[in-house]
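Just one chain follows, in the form predicted alone, and it is written as structure tokens.
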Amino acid sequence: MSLDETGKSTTDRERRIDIDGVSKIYGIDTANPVRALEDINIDIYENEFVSVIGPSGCGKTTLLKCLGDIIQPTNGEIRIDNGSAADARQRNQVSFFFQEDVLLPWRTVMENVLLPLEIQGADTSDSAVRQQAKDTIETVGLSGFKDNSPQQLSGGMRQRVALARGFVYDPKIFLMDEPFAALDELTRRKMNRELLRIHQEIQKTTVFVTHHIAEAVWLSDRVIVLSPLPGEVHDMVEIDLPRPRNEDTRGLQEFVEYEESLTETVMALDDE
């Protein structure tokens, strides 16, 4: 049973997302029609970091994507908060961090950042809002930056003003979908302390997509696993090791065992 630092078990926590028998198919209409996800059903309580990991293809992307309300599932029912996916989308509860930054080039690390408070209706003007996005700024270790444009920092700056940008209004909810994949391994690594420094300050419910297993396993409090096309539930792993977490945690004998009895497993499920 996974803890977090108060000692109380994820499964004690209010449930946040509630997955019911979801099923996804492409091109339902058409001769060819790809079933994507096949009868999906998982709970995601308060402030769990919960890793989805497989075999290229098995249709992680896509469960993000109907949790975010990006697409719309075939079949089943995804709640969040006792509402539906929509309804947590348009109350600003989630926020989706993809795969690239996609900052805007000719705004500065400051005016991309307010940018979703300048969506919603924010008068970016105020001071008041301008302290809660240099707040965030310095909260993913970019103080000093917020005048730089995205063509002057590194691919993990970006990364980090993209973290930012996401998180400086506030939902309850982050879907995160291999936000790292196109870093070098050392800029990943930094990134993933990052990450995990800003989700034990600020707690936030978690659902991260990743094919990189030892990422997995370091940030999660559980991680599941998709089986090849449709995806299904293959296994549920609840991550048992101590928080806060920190580089030491990659060397416990417990990390080792979990990383490779889940790389074991993946590359199982790639080869049927």
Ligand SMILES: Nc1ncnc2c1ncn2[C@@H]1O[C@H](COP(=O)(O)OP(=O)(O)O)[C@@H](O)[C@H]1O
Second form
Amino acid sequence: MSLDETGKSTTDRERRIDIDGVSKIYGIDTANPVRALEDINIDIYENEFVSVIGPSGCGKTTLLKCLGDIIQPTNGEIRIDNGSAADARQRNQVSFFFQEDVLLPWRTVMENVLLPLEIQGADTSDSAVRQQAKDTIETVGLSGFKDNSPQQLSGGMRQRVALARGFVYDPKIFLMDEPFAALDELTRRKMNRELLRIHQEIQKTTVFVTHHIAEAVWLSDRVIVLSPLPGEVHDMVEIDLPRPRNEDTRGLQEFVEYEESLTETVMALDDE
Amino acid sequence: MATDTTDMATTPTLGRKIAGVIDDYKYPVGFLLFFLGVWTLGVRAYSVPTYVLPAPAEIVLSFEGELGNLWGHTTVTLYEAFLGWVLGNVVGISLGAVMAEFQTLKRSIYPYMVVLRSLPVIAFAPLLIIWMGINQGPIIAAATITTFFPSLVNSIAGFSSTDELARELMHSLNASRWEVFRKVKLYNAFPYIFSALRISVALTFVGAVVGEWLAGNQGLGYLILVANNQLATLLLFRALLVIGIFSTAWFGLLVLVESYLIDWENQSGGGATR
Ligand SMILES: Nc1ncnc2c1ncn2[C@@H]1O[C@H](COP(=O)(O)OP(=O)(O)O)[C@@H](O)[C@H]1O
Ligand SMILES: [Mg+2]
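Could the form predicted together with this ligand be given as well, to go with the form predicted alone?
Let's see the whole complex now, leading with the same chain.
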């Protein structure tokens, strides 16, 4: 949902995630504590697609794991729909996508996609439940492979199974940690196209970590640049490109400008 | 195994399967024949007396008329070895799972396990006899003890082998501790459990044979002792050969069952990552 479609400014929209003064120090009681995040303040709105970029080691994964209640911030607070990050996770409102596909090799594609539903207590022999999984597998274009085992699939296909597993229980928020970083260039572009299509179809509030600036611009409503050690918000750029976006978007003059200015920003950080 | 992913649909024809088996075994079988040949020639050339070292053919021929008697002792030893193997593994694997799951427990008792493990079973045997008397009890207990320790160690390693990422995934899906155990850790432990089951086949025979030496009046271990006292070397070789045949068959059966049950191993390293 872009600004153009709703005709509203960002501040009028419903706030989903409120990151309030979040810091994270690893090994706080050791000789070498690492200040991974320092006083992060970000609001993220309904159906917004936010990318987080920055040099490696600047705390992108740490931030995302705090949002997903996989680790706890040292200071500050995260509120998701006016509850805690733990509440949101426990109510299955959040879906976390890892850099690796983390498929369970002893389960077929179908069984991997059924995993979240199974944990939520659904009866996986029920035909409606199975249909839900099948539909999601179809969304990522793998209908013909639902009974294959993950070892029989290519890296790109495996990553799509991981996407389906994250989509299947219809969470409200997607947290994606460089989900395509392990893929080759061509596959990664295809996956991004898939993600754009899916996001435009089933709008979800998304926080997307990447180190690929062009992709961040192409996909996002907003790009946040983190600076390293301690990880701080260095810059925040609204991407005011029309939606729906497609391959033509990449040719727009504004697109190229966003990409170049963000590249400058990140390169300057890297040199520090 | 490397080509597993390329073509799952074609099952090899019987002819090709046999060709594959021949290819796998031609070198070891060739070596065995060579070894037996050298053995035979050596014994002949130096006129080694039978009570020192009989020729392979002599050993085989000596089975004639002895099978009934031998079979009686064999079933006794198999019974003891099997029971010890089952008990040792059931206790070892379960305790390993519990220790891997509850680190405090592991840290409290594991050091003592290491100490116990470094004691030879034979040192326990007199105690076992005092406690249980001269019967099959201490023999089965000896087989259980030899099986238990490697089983415990493998089980702890197996149930601890789930990587951080898979645990984070399960946590993000709000899985309970039991679900993580049941749906992830158990599967990651399977290859380790099978490894424990395999290693302990040889060890349970060690326990059973040693147990029979000290407390048995039947069984293959007992036969070995009798043969030794009477310099009945042929009998000794027969007993050894029977133990070898059964322990190899047992081991082979486990390999078969494992390859049937665990078809994801090798292709993925057993973990959840590529
Ligand atoms: N578990 C951990 N223990 C100690 N330091 C960590 C841990 N995880 C990450 N770090 C450190 O925190 C910083 C930020 O890491 P991370 O969030 O992974 O960065 P990014 O995802 O941007 O590459 C790095 O300096 C990293 O070494
Ligand atoms: Mg990272």
